[in-house]
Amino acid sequence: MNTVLSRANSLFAFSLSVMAALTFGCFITTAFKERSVPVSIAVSRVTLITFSLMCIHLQSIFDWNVKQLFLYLSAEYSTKNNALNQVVLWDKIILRGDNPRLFLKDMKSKYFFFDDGNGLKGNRNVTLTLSWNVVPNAGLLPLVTGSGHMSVPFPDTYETTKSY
């Protein structure tokens, strides 16, 4: 005869197997979904990185397996020392149930744009890209890049701030 602990162990193991199968089913139903949407980026002032973002169709990314989106705007450029430099300028978390419409006008960069080694001064190809991580209930964390970017040239001289 089986003891109570043996039966409880069997019941727990069976329940865990069923939960693992359901979690895998949750993952596989949304694993191959296309999550890219069109993005429009505009830059009004390069010296202080003032930008505007228009991305209206974020609702199509949300489905029953998405908890939140982590959006971030990054600047990519190359220098003599490094083939690829990436700097995050702005980020935002959109939870399920929040307003999925993204329309930002004349936003300033949230983080400092530090020029390590003077690679930005006079750089003619700094590309701004909006990307996001989809945080699911179950499954992988896909990194998605929006289907729009903007390249801006940086000035040859830096602006100095006035001290009063």
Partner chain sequence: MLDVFRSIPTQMDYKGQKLAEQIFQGIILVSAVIGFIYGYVTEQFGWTVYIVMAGFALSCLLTLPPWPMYRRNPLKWLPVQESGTEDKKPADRKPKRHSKS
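For comparison with the form predicted on its own, kindly provide the form predicted in complex with the partner chain.
There are no partners or other molecules in what follows, just the one chain.
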């Protein structure tokens, strides 16, 4: 510690170690938090899915360790080949500081709902759920499902592709 460089080296290394310990502390304080909130979904049109979403409790998920939320709406159904199929219809990114109250009415799906293997035609029970990925500052990325869902029967004929 006799020269400036040696003091600067030891000071900088100590600061970085302290910063790493603080980041670990930030992770530990939010690692075991419950991140699922109730969501309400309504479907107004089944072919070319149009839906409405409402969720007012997303603000409680944002804490000091959350950078953004990645939301996606997925449709789940079962066929005789597979017990569970999931298709993502729509997604959205909510950054910290954006308005977290969702009141979306009559939204069109962002992605085409392809029927991969004839399982959807005439399927009695297709469930739409909203899930999200919590992107943190430090730590793991939990994948959480919202606690509300909506089941819809599908029609018996396919819709031919129209131009959007």
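These numbers come from a predicted model, not from an experiment. Rigid core: the largest C-alpha set superposing within 1.5 Å between the two forms. Residue numbers count along the first chain shown, from 1.
J.: Superposing on the rigid core, do we see a C-alpha displacement of 2 Å or more at Leu140 between these two forms?
T.: Result for Leu140: no, shift under 2 Å.
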